[in-house]
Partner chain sequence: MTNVFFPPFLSKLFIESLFFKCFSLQKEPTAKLIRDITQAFKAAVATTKGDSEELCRYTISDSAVFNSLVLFCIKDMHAALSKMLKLKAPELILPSSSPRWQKNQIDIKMYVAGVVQLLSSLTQATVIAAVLRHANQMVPYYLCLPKQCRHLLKSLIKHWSTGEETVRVLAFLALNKICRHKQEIYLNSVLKQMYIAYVKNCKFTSPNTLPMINFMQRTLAEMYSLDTQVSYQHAFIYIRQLAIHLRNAINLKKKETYQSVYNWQYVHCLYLWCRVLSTIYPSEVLEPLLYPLCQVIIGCIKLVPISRYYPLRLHCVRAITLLSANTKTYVPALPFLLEILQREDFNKKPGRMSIKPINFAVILKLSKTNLQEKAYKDGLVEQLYDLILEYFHTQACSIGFPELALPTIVQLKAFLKECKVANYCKQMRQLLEKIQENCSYITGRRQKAAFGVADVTAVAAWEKQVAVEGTPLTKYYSQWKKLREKEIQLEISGKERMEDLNLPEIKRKKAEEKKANKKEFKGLFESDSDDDDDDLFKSKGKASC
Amino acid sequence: MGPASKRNKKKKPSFRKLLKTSNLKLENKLKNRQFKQQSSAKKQRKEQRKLRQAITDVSHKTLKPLERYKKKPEGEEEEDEEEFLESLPVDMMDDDDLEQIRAMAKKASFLTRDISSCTPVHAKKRKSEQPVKKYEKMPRKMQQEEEKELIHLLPIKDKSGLIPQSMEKPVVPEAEEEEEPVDQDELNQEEEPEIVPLLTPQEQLELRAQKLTEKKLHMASLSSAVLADPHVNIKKLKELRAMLMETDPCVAVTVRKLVMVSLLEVFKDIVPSYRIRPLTEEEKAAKVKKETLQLREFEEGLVSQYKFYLEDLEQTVKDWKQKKQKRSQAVSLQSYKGLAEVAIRCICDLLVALPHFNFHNNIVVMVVPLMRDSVKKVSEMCCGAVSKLLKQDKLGQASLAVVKVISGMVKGRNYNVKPEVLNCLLCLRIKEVEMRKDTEDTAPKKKFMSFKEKRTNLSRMQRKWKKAEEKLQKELLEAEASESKDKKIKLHTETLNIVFLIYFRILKKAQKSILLPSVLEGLARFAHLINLEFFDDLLSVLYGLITSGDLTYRESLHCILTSFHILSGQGDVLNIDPLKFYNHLYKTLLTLHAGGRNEDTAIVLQCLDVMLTKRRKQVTLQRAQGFLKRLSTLSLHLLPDSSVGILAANRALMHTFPKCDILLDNEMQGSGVYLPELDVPEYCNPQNTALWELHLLKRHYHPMVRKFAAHLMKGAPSEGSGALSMELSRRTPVQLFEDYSVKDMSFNPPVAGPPSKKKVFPSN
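Now I need the structure of the chain on its own, in the form predicted together with the partner chain.
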């Protein structure tokens, strides 16, 4: 253990550097990101450098365990190793290669293995890089170290970094030595050839369990101390966080995971409900009470710890993404994934739990790109967290941030993102936005009379009263936080504008992308909030989409729904005849059937509501009758829940257009015969047919369908013997459709018992 001090010296810079880079990033994140994107080459070099440094460290330190395997002179070995480690980014490897490497790792140290087997795979890469490497070798090492010391953030680093190092000192030397040979799963890492070379697996397991218990106890005591009195024990947080740097290879992964999660819980508990802002110079200079000082200290410590924690999490994720062996190499490549998943889970939790606290934007920036991660588990986790955040967010600030970042990502990725990302936007809780600024502005002002008005209209006493009253009202308004309401609406408006920007961009530039369904769904959902200016273009785009024939049935339904949402709101001033949309819906109604997707019925029902019931004045009787007839025919061929929904829609139609009752008569009205196969509701002569299919439906196996059929047969009376019960008549078609869902084999209404049995056992 002689060279321990030397080792530590070497170790320091690498650790410091880790913190430093991330620190920089958090402080001016954008700048750093740009910088990184621009100079990826530079980054690569940097990493190589780091690696090489690590390797040289290792080669100095690990002389002892290596003796056993050593077959080559040291210089060669170093080169080999370098080559190998460079090739470690496994993204370039096939699985087979990876397997091979793993196998070799089990056999012997990487340092001794024959590299030649790897060469074919990476021959290309190495060729291009070799000249660079040679240049780099000597001089840059110096340069790099200088660079580190030059950075002005050093003092802060040292402060926070000191304690962990002192912590690590006893552990580091042992750990460092065994790290290289270990490149397997966590469980396999328990080889400790140095301390007790002849440990049986049993003993190793025991040793590990023992260590783990110790660590766990330590963690628990620290966490509970912090929770017990966060103001006093904020320092313990540091200590706990330092455990994130756990280097003992046999417990490192587990301990790190545990620390991440426990820190998450601790932070969730002790973070105040307000954002902590940095103190101004004046505030710092001013004298304050002892308690205030303590509070300030606590807040400062908390913010910095939180920041470091986030940095650590981010670094973990990044390490996994880049698949580089870093961080003093206590953790194998394979376990990166597990670590990163835990880290991502922590980040996601924080995203949802602490939207008000500092650095939330940074968390958003971290999570959103992970929503399109290729690992399904990760992307699902992130999408879920974002959806949850959007659903919970009441202030609108967090939603805005998320939407902004998503918009940037969608555009930046050239619309190559998963539909799930856009589906998250459907969770936005936006009910109202500023449609026209002037109406909003004028409304509250009218409440208070101007001084002149008062003077002319009111007496002195009245004025006095009025004044007091107004004052009171203003106070009340403040108490109600109506200001925040305005602010919220403003935020919502901005958010929605960005959302629509995303949607319109896709509609315009990437109509063929897989995102189209989610765009159409989103448009249908927020259609009532779309600005009037876009209507004309949007309608023509939607119609183009429908007629193109590329859309699935569901997508075309979304198109229709969107257009009618637009038209039903402020769009009614537009005076567009959406005949084409009616015809399209009529034509495609029969696409719906029991064999296909049952969920589409819900959208059809919504469409029918907007198109027929809500626009009763613009719909001709012929059209209504045509729809009524076809819908009845359709209900013969659906699953029972859809049938109930459609029949309920028919009921609404009959109520909206009372003249539809001629479809219950068997008399010829005018000329022409009913043409069931014609695709235009106006011209199919619906007045000359009758709803005979109700008799088939009256024999339907589902009790509710029977009920509705009998009800419609009688002309859907709202009272009398043929009327529905109150609960049923109040439900909308969509609600009924959901009530009687057969998706999961639930029986609603429940299966009736045998009738004669009921007679024997009358229910009380």
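Structure of the form predicted alone (previous: the form predicted together with the partner chain):
A lone chain is what you will see next.
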């Protein structure tokens, strides 16, 4: 009883663990089956080899005769006769008997002659015959039997076990051609090759166009038949897919491309909005209606053809990658690149269009490695498809699959991937769902009373009403799909954990990698969802990166933005003073200029919004005034779109800190002189200077810069004559920067040319 009770006390494995082990068992079973097949085939080949070797040894072996007879000389023959006569009792025989015995001795057979003698029996007879030909003396060879192929049949089961069955493969006897006398003229005609009429280039083009038109019409008829009635004409998909193996070298490449695209559109139209699962044995054995049977056949045919189509696309890409020429000589190696690009485009479309259908994880595994491809067109195509999928994924299953494959690829390639791969993770839709999760966690949850509590606290009638009420509440919860919400939140949490694992690995092991800007941008995007335990370490790592001097200006801006995103979310409860980040941004603001990267201005505007506007309670007036003065100076040597964004940020600062209007006055407040070269905004005495830059910007060539400069000179009023229009006042600085962008090398709005001066001629 002891071992049995211990065995019963073992914990039952969880469903997830069983799921993982079942996959391993299936893989092991498949490997064992393949190994057994290989070993049996190897054993059979070995036995056949031994049999062939034995047959060849026997056939080539020279056969030796059993006895070789040599003629004895005449003297020896006479001596033998004398010895033979001496051995006989001559005294007791007559002369006639003796002569008869001698004659009989000469004609003796094998039984009566001396076995030790080497003389052949019929020696006298052979002397009279013709001499033996040379070819008759040659040893005969054994006739080799042709190897017979065996066909292995199904085994028979007996009480003793399985009995293997096999039979010889029937050989079709080839009809022996009767030898007929052939004329010499016919032989000469056969030796001459057939002359194919040569076509002119014009005729070749016409022939190709004719063949292509026929193929297109055939494709169109098959596709329209499938789309018209998919349940009936599902078998025509196989005929359409067979055209992927087109062997005519004249039109093979074009036909294969057209078939790929046609099948893509057909599958996008006829695929149902649910995942098709395989039928169980019970479901297959059960009797169903005719309509149900037809639906099952349609689903089974659709899944199989879809699988074969994906395999064909994958094989096309593999052939191009491995530079192989397969299946036929109809497609040259140079044409495989164009075929592979069409195949990749089809795979990307299926990734985005059918995330709910079968084999979607297989498509993800195909597309993600191509995101780091050396061909720019292919990598852009795949990155765009993955970004689009992450943007439109609402359930979270496809996003989780993509993030898992990206994580494995980044780690497996030792962080040697393109930054665009990690930039795709910025498209994840997680922020609002996680926020909703927090509010759901803080909200009180309804609890149902137990049976014991009902019995002690409620009467019989109350218990009856309570039971009906709880049943109704459960139905309402199911109608709200609260279970799906919990599942979605769980998927998003797991996805975010993998994303942070990618980011933290790169921060720890590959700080000088080209992926660092993408990592910092991603941390800034999802920083408010990081666990509080990592905040202190993460801020120290970010500041260490800034002070190291190894980062570019854009990367340092991302570090600052990430740290303030961390502090603006859950980091409000932490008592951390980010003064060093303020000082670093203030010191590096003047790095921006009209000849540098104009895209960095957008990140600077985001940093100013997070650091000054959203943290207004933690910012001193001197710090705000220092930034206002430095930004006004910065706006003088930037492009017009950046100047508009900076002036809009100054407007937001003057609204957030109304006492900054002292910078519009030329009178000094307190003691000291403004020190623009100082890197600390609190100690540079910004209150003792004025915004004289606005007078220069008021005469700017761009109309929007002039408008904002005049607005700020009047104190940035919300109403009145100096106020901006409602449309401009509602836009953020980043939106204004993007709206008036000059990346297309054109002014928005157009800039008027200088006024023409009339020449005045002197009067005579």
